[in-house]
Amino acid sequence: MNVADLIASRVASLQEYAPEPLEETARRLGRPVAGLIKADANENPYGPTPAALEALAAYDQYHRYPDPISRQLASAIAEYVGVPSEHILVGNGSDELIDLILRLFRPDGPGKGIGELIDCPPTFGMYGFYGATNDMQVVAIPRRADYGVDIDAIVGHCKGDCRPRILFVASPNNPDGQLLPDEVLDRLLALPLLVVLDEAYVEFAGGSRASWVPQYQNLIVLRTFSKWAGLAGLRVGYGVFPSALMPSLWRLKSPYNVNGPAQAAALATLRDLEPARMVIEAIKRDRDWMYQQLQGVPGLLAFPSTANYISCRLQVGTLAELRAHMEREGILLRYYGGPGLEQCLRISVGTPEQNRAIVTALEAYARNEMRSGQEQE
């Protein structure tokens, strides 16, 4: 028996997601880790709050299994987002919850499950990934040129065939940073769609729709502690679900899915929110400062953002040349390609010192390219 021949066919179409660890990048560039500016993953440069760090330092239950349903944390989250705790399910990051939702509705017979996932690229790539792994047909309805959701195309698609579908939409969207307007969400919820609204970055934008969930049977809101709370390494996300789905979700989810230290750190963050709120406000101020500076860089078109990152389109040179230049300066950015993101890059907001270094390096690249272009003329 050749076990490789038994692998499900859907796996062949998947792309491995394995970003280079920071230590490997430092080795490749011949720099110490401390000499790098990591602005490629939308992480919080300030890390966990003091209360979260204290909770981690004091944690002494490594030999015990954690609470399998994160009772204390779910209760604190419910108070934080303003919904009853029976709507809250905590997960091992938002990724686990995306997969859990799709496993819940994975088609398994006539009339059972949902067979189609609507994706709105460019956006977070894991929606389509988990759709494919759960045997769903992934239908891409691209965003408009301004990165707004093409609501008319979605409405037309659903009118042509009224089967229930799942639609994933991020607000703010990654990588452009736009919020989904209320009127667009209203139109989506009026369709035969289960709408999964990913609010991973909403703390930097405001306007959460978590409180809408108890009013709708077809709205799920996902949130995370990775960005605003600086807990990306601990993987704590949560979903706000319609009550009708909760019994099935409890049956389907993995036991002990959120580890003990992660629960303790997230709970400590919510019990002492002021330090986190101060960091959020600092990042928002620095984002707005960076956007203003980037608007003055020749050959770079910056897009306004409500998240903790800014996307740009490079108009001089190539992304490969820019990446080489920035890495020589020890700066790591996220570089894109493909439909809708040609010549695009994304910059995570860092500390003021890091932001100034990024802008300075981009200005130097633009000057060199402009000078080179003039010499060729």
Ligand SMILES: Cc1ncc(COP(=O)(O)O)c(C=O)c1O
Second form
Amino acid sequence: MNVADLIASRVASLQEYAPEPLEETARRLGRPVAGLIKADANENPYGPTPAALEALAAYDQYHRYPDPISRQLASAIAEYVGVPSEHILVGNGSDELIDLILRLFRPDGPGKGIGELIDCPPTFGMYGFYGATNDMQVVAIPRRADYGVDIDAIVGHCKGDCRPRILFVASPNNPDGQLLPDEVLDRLLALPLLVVLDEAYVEFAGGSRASWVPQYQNLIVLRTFSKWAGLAGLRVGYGVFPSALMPSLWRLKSPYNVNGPAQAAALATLRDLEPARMVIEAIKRDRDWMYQQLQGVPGLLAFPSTANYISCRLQVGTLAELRAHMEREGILLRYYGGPGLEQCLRISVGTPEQNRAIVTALEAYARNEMRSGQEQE
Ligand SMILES: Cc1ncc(COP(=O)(O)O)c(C=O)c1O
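Now the other one: the form predicted together with the ligand, given that the block above is the form predicted on its own.
Starting with the chain above, the whole complex follows.
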């Protein structure tokens, strides 16, 4: 038996997700890890709150299985978002919940399930990825040139054939940083769609719609502790779900999906919110500072963002050269390409010192390119 020949065919089209570990990047660039500015994954440069770090230091239940349904944490989250805890399910990052939602609806018999996922690229790649791993038909309805959701195209698609579908939409969207307007969400919710609103970055923007969930049958809101709370490495996200879905979600989820230290750290963060709120305010202030600075960099078009990152389009030189230049300075950014993101890069907001270094390095590259362009003319 050749075991590799038996692998399901859907796997062949997937890409391995294995970004270079930071230690290897540091070795490649000839710098210590501490000498790098990591602005490529929208992480929180300040890390967990003091209370979360204390809870982790005091944690002594490593030999015990954690609470499978994260009761204490779910009830603290319910208070934080302002919905009853019966609507909350905690996951191993919001990534796990994207997968769980799709497993809940993947068709397994005539008339059962939802077969189609609507994705609105450019956006977070995991919707399409988990759609493919769950055998969903993934239909891309691209955003407009200004990165707004193409609501008329979505309405047209749904009206043409009114079978129910699942639509994923991030607000703020990654990578442009725009919020989904209320009127667009209203129009989506009026369609035969299960709308999954991914609010991974909403703490930096304000205006969460989590409290809308109890009023709708077809709205799920996903949130996470990865960004505002600095807990990306512990993997804690949560969903706010319509009550009709909860019993089935409890049956389907992996038993010990959120580990004990992760539950303890997230709970401690919520019990002492002030330090996290101060960090959020600092990041927002520094994002606005960075946006202003980037607007002054020639050959760079910065997109206004409500999140903890700013995306830009490079109008001089090439992304490959820019990347080499930034890496020589020890700066790691996210570089794109492909439809809607040609010549685009995304910068995660760091500490003020890191932000200054990023702006200075971008400016040096752009000015040099502008100068050499003019010399050639
Ligand atoms: C829009 C969006 N949703 C979800 C996530 C993942 O969140 P988590 O760490 O909770 O899995 C990210 C991470 O980059 C993201 O950009």
